[in-house]
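Read the single chain below, which is given as structure tokens and is the form predicted on its own.
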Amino acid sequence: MIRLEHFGKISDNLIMSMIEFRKIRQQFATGRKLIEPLIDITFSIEPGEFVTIQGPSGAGKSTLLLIAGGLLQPTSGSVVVAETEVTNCSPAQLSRFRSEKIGFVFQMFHLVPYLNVRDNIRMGQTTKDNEAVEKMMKRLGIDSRAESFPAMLSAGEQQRTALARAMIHQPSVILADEPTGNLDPENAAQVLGLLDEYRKEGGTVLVVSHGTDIRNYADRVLTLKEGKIVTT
């Protein structure tokens, strides 16, 4: 099990989950308008465990993700992510936190298009330690696809170097927006059967998403709806 560290002061009112999400509101304010992506969400998920945020397009899914994951700083509320009260960090503690508590993985794969697959892999990790890349690339099946740049790779092959950069670095957390939304069933079931792997290596995984598909490999299934969490 990863060891956890603090790097913010935690609340003593706050239950001491994986993730713990305290009555978090965000508000953005557009012309004359108030829009409310989130309103008084509260929610957590205890280690090891695999959860997905359900919901449509617009329900608020991504800013809630990017909320944890220590990139977007909330209206109100408080956010307790690996031991590390998020909401009260400063930016070089958030940089640090980010980089070794959190694995994020994305819809549109975010690799550094002038990077072969085992460089921007090498991107997660703190310290370098080539066997270790060399491990993951085999692990997840792409070690033929070391030396290719992006632009060669399928769909797939993106998003499993993407996973693999999240996952090299051990981090307590793994963070997913749609992670399957531009792959086809064949690649979405492994890329998700990869982050099931990691959850019973003892880590944790958030996934938002409003494909059906991630049910099957759920511990629970929250439903986010007009910035409430409606279900359970």
Contents of the next structure:
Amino acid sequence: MIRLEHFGKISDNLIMSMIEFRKIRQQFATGRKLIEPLIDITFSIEPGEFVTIQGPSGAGKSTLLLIAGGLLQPTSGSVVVAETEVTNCSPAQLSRFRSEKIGFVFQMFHLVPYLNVRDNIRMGQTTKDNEAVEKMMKRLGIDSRAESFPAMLSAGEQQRTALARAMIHQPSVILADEPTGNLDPENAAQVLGLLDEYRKEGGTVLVVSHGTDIRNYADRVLTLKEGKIVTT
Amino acid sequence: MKPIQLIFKELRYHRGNAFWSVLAVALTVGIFVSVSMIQTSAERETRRITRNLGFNLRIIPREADMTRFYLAGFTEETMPEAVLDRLVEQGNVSYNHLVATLHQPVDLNGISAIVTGLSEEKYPPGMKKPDMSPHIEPGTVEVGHEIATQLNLKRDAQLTIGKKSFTVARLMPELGTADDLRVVGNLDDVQAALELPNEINEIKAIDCLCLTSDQNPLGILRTELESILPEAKVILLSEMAETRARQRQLMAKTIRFVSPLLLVTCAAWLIALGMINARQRVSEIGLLRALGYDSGSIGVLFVGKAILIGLAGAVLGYAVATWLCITYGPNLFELTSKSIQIDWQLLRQSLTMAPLFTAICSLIPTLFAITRDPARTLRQD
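Please give the other form, namely the form predicted together with its partner chain, since only the form predicted on its own has been shown so far.
In what comes next, the whole complex appears, and the chain from above leads the way.
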């Protein structure tokens, strides 16, 4: 069993999967009302798998993704991602886990507005490697926009920049939250194609999406409804 | 990417916020620098004016006849010159600018005059300041207007006092006081001319309590003198002392009132701008969390930016305030206009205190930024 000393301890029976959700329960209080978007969610994703989670708005898809990335603590249950028990890490361990193991892609891109394309991609690096940045920009077709700022880019270019930032440090897992939600079909296909390429190179992809096109790329489609995985 | 690069890029992007922040610091630093320079200049000017008015303390022999003292304006009783050294050596006294003085009435070719000998100014240890009284070269005298007129004296003329001959170094302008009948010389020369070696009859001084009469400065001064020089007594020219005290206190009161007001206003301004900036950057903060930046790294971006703003504001505020003081100060302080100069000590203080102040002011926005829940910002559903 491989253990990374600086990350949280993992249970012996969870080491084979790249992502393992075990009885994840999430509750939010909104005023007097208690909302429970996730009820005992249990499933796993194997290394090199492309999995899509679908479901209606408010079903808890993004919540599940944020829990996997260690950005949100579940009310109960545990998550192991890339041999790290995310739900048992200190803040410092989580920071290191995210910078080394995870690549995030968001619907709203979340590019830093005062950095150009090149610098935005560099934000995802843990070590300075200019050559890798140039290669990544070329691969994603944004090398001609290297000096452009986010406000000057089309939605497709912005999302490809965000994708480059997510992939530049070669993470084990990419967690994408509605990555095509703001894109036209052509750009959406391009972004999904890039995620598929990443999967083919050995990466694991977990995508939350409303769209149906993504079914063409996913190995598995999970549907989240009323807090539970209803189809797999 | 290095934090400093991120800070500079963010400053350039949110340049409006940065501009108003630098302006707040520059204004605060500028006001502090100008008030400080004005205070220094005002003190210098006061010192000069006080010098022109004369000293405000007179220490005379205890046995001096006060009736004759007030009628003549001086006492003829003497005390050893060594008492001055004793007073100086005590240190920690409320007297400064001490000048041993010997006054005696003399007859100069049938004209009644007062001869006054002045020593060099002396200061208690650690209280050295620029001299207030004029330096008189040995062998020379300064002659009052009435005496010069009646004896028809010109500059460089010879004047014999007692057994010594002096060169007239300066003819004093008409003052309309007993000083028009005064001949002022070096103390040693006057002692020799009057055959009163090592004798003085007065020590002139300035009190450095700067208290007004209702605060009883004379009581304090007398108690201090009693223990050091029991053979002497002190007279305070209260009107002059009070004028000086009030002028200095006015400046100190102004600074005491302005400083907190200014600091609070600037702090509120900076905190408000910092909060606006932190709120504008909520998405960026969430992203940084997602990329693995910890609280310390995010805090560095905010505090580092605040320090840079503090440095920029300090330089700008200092430069503008110094330029204004040097340009317009001479109109306010005509007597000491030449001494209004660049104050490097103030620059050092500005460069230290302003970044420290802005860093402290950035703590609330920084706390807001680092405690922000990234899940709230980044969640789509």
